[in-house]
Amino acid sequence: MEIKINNLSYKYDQKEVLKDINLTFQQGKIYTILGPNGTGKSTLLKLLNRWLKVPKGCIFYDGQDITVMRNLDIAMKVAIVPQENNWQYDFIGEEIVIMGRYPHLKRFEKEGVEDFKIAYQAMNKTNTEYLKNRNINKISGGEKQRLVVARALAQETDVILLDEPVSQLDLQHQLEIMRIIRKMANEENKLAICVLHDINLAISFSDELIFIKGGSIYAQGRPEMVVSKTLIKDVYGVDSEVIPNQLTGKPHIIYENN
């Protein structure tokens, strides 16, 4: 699977939030989109999943324009872990994860043995098997998020889009979710496109970073190639120092206190 974005722009109420975006995403990698609030990061994910209509430019999945693809075809290729999930019903963990199998079922078809097998495998990968019979509204935020990731894995797509998947989690669960995504990309050759706020977390787990400023791409590339104190100042308006992480050798950002 390869995703290409050509000359993509998008407006909200005449305000241009994305401007002439050109990107290529390749399978087996984690790409993280970074930038200040309101720069179009989540909008870009919604366009990739066709939650928003592409008004200008093109998005291609393996050479096919997504504007002519059926919703089912997109659901077979792309799963999404949204920023927020508001569960109005008391689903149990198993029901949440099995939802990922819906694109693979015919109309009115019930989930079969193979569907449940795949769902349980996804729960095993995300350490959520013990939540099988737990009420979604009576578990922690970290447990809910791992179930949503399990649902995305059960969908068996080549691509997973993740919109701030760890923003409401403590450090332990942040690392757990990111390790699951990293393992998925390495071992299953999946493409993950994330939106994150924590730059150091993104550096640790991403193959490439994409910094957006004012709706345009400011920089893209491997963390060691693009991260600098100048970039942090230009994109975020923050003074910093960039030093090598002694465990990984990748850049690590230290922010000034004053």
Contents of the next structure:
Amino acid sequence: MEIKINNLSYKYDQKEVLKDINLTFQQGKIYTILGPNGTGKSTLLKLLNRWLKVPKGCIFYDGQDITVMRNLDIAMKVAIVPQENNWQYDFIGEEIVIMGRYPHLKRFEKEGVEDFKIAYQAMNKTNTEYLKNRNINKISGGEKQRLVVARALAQETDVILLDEPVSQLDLQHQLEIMRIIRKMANEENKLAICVLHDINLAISFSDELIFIKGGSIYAQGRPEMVVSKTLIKDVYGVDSEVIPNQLTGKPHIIYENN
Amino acid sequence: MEKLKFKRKMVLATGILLLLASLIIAISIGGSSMDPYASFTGLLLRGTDTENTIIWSIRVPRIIEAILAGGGLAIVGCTFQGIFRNPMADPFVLGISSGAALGASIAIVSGISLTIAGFTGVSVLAFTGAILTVSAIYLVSSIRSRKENSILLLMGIALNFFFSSIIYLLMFIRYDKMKEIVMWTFGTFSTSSWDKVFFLAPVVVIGSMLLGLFARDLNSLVLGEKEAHSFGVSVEKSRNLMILIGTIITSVIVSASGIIGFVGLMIPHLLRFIVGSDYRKLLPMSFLYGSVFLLLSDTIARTVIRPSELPIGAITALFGSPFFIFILLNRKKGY
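Same protein, different condition: the form predicted on its own was shown, now please give the form predicted together with its partner chain.
All chains and molecules follow, beginning with the one already shown.
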């Protein structure tokens, strides 16, 4: 699936949050949206699956304006991985993952063998099978987030939106989640659109970076094409050096201390 | 999982057995000093006329009303706790109880004496008060584009206080009616009749089955509204429908039997501790255990000081709270 954004502007309480956004997202790639807090990154993500009210003629899935689509049709195409999982009530891992099958079920229909098979495959890919009987409130943040990724995979959508999926996790779990997503993009041709704060993490896992400043796109393109000392200074107001990453050959940013 | 599935089956089987046991107890004993054997002959219409009448016109409708009220309140409480993602939510959280109490107080104070389908003026005004309260909350809160849970809840609390004040003023002005108003707010099944049962049963049964259809929506809403939306749930629509159904069920129960607290708040929690939060299991089990709980409470209320009765609203929490605290403290971590 291809997602196209045409001249999207968005106002929240009279304040313009996004201005004239034009973007195209293609299958099999990871796009990461970066920028300072409050620049509209999360807003953009929330518009992409119509959680916020989208103006007509601005966002298209395969050429179809999403304002005319049913919620269910959107849920069949786009899954989400939110930043925080505020789970107050007790569920077990399996119950969380099987929720990814909800859009595929009719109101009177029960989850079938096939749905459980898909859910277990998703758990296998995210290494969460051992969590299927565990209470979700008794597992670590990394395990929770892997379950949520499994749920998004069980939803069998072409697109996954990830809003700061790793910001609550330690280094090992950050990499674990990002590797799973990279693998899904490579092997299953998924389109992943992320919001991340860690620019170096974004550089190593993304096909394209999109820098937003003050609600407008400041720069976009392959990491090695867009990342530079001036960009970091302009977007974040921070002094830095960009050096080549010895392992990947991609750019790596080192921040100055003062 | 296998362990949890087994546990759920056990809890379900236990609930059904408890319901049957409570039914037998509730039919056997009562205010009149009839022996349990005579009760059963009465049930089979083989006793004396008095026995038949006591069983069929007094105990059976009362038992059915308690079962419907308990089940209905518990399933609505369970639903509201999910919609509002708030463990403190119960069927009365949107001000239904105080709206109904105000309606009932007005009827009592003004001495209206109409009867509609077996319902007295008090019941009718209580029902009207409950429905109007929730409608008012809804209209006011819909001024905002996206209804926030906290606003609905806070409005409910504010209205609860507001209506309570009016009720206090009414009682202050009409001191002679105070006892009647207070007694109404305690809740009772002593006024049950077949008329009431015929009115309650379809509303509670159909309403509860409709709520059951929202089990998956509730599961996803409990995770968060954004998540529910991403599974294709029309968050606003689905929530409005559930609130509407829940309000109707609760209003009908309250107008028939007054305000009976505790059951709608605690039964769903108690079950959550034991069988987890999956609403597909939690909703039917809440209904089952709510029924058992109110049936037993009512049996206690009408027998311990017979031929007089205790207010059921006092009984539910008196016995329920210590039990609930016991479970809360002994709850095993994880399953």
